[in-house]
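Okay, so here's just one chain, in structure tokens, the form predicted on its own.
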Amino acid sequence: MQREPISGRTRVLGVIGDPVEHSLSPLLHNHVLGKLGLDYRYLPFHVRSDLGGGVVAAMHTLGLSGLNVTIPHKQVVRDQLDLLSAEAEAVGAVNTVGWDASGNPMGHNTDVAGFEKSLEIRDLLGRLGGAAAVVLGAGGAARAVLYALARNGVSHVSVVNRTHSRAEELAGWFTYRFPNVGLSVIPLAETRDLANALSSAAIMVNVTPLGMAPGTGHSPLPNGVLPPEGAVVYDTIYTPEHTVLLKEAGQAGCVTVGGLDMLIIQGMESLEWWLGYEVGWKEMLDELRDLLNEALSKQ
């Protein structure tokens, strides 16, 4: 794909993190920007964990058009922003920074849309209305998943986590935001309670790193514990593409969804937010999956 040479008119997007070398975002965004024929480049910026406090000022100074934000900078960047989108405000986390119509820095969260739309394109989003859900994990991505589940009508959520205090903190945020949705906190070690919650769940989402490379031989669920046949089992892990959890769930008759589409869609949602128009990512989805899977196979 031939690109125009970089010039003084080229606009710069990027991602910050520590580390950032593993990020697939530059590959994804530059591929799409090239197909769109836009004079943009998307770059990875390694910003040390102790230097995140100057990110928004640096964006302004350098004239950057937008940034994605990953670990460990999400909270410190959020604290620098007075303007937040509805999703970022509700979830309490920012993974995208851009500019409003008046040139003021603004934070956004595209993880919510990434999760929702990865279900929508499979005609699974409608299953959430009035359903019970189980979420494994209480980290940063759990808030986006819980927010998406609640605003799409689930009636009850069970949060399962090893560290009870983190789950309780997440539960407090969720109950404040969604007082009409039932919520239970289950320690991961309580296998019987977990099995009971899964038995009536229409969807289970794993937002823990258990099963991610290099620990690909592990599942976040105890042996033999799975949702019922026909339930959706969603693993936000995208490397490997088919985790132990997804393989076991598929063999048990569950509908399985991996994390690669969420990764792609949240990136495309960021790009559309920066550009202010739709980029047609649905038509490119198979191509983008192949692109990222090839890159992952070489890591």
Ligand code: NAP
Contents of the next structure:
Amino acid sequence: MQREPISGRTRVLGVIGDPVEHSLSPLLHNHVLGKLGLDYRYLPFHVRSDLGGGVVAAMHTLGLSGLNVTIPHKQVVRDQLDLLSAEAEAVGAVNTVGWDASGNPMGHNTDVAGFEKSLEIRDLLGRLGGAAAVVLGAGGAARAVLYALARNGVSHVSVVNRTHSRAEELAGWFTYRFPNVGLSVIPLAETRDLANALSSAAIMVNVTPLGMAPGTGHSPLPNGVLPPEGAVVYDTIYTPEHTVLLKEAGQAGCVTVGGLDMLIIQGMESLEWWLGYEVGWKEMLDELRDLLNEALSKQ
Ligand code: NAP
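Form predicted in complex with this ligand, following the form predicted on its own:
Below: every chain and molecule of the assembly, starting with the one above.
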């Protein structure tokens, strides 16, 4: 579809980060906005790490319609917002900022829906009820994954992390939010405990950068340690598309899911939240995967 030229009526969305050069969000959003024929543009804003404190006021001053927020600004932007969606409030992290019906700035978290819907479109969400899960990582994205797992009914989660204190902090938040879901903390180096937790897991999610480019030769799991055949192995990494973890899990008969769909869906969820209506991303998913994979192959 032919896009309207930029005019005084064009509305502006964007992403802030430091760095922001490698963000795929401008490509993704402008492609979809163009397809929908909307008079919006989505721009990358390089906001230096020490300058995130004025972001919401700047959005207001410049009349921006919405922003995605990435490293290292998630916490500082959250601190500037009084209004949060249920997901952002529960997870304690904001990756999307927009305006409520009265024009007040509001924070939202679409990583939760990105993870959840990437399972839903594969008919895997229903497997979570009463299941045991293993999550590698205890950072911001792990919080979103844990929240999605818990609200879809897992009965127990093992959080595996390198730094024990960070996993304990996450466990405190999780147990407060979900007192009926069992939780164990396992140090990443404790291979026997990790293997034991994996042996009864219906889903394992890697939410660490272990296996991500340029360190693509490694799996985050010790040699020969995997969940049972038929379990879901989910790697949130999307560079490369097929990580060592996913290759090994696939060979062992596990159901594998990579991180690209989570990336696309969290972006589309942001867009729908800003626009206030559905954009039909499911029908565009194959095209969006190709678009991003091609861009990633050139990075
Ligand atoms: P974060 O807050 O910085 O957390 C990073 C986590 O990875 C921590 O648990 C950290 O452990 C662990 N980690 C980092 N380097 C490690 C290493 N060398 N060895 C062992 N553990 C290590 O980052 P985040 O925002 O949660 O993101 C984590 C990853 O999730 C990203 O790298 C990305 O691959 C993926 N992600 C994907 C999507 C998507 O849309 N597909 C979205 C968000 C994130 P410590 O606590 O010990 O430092």
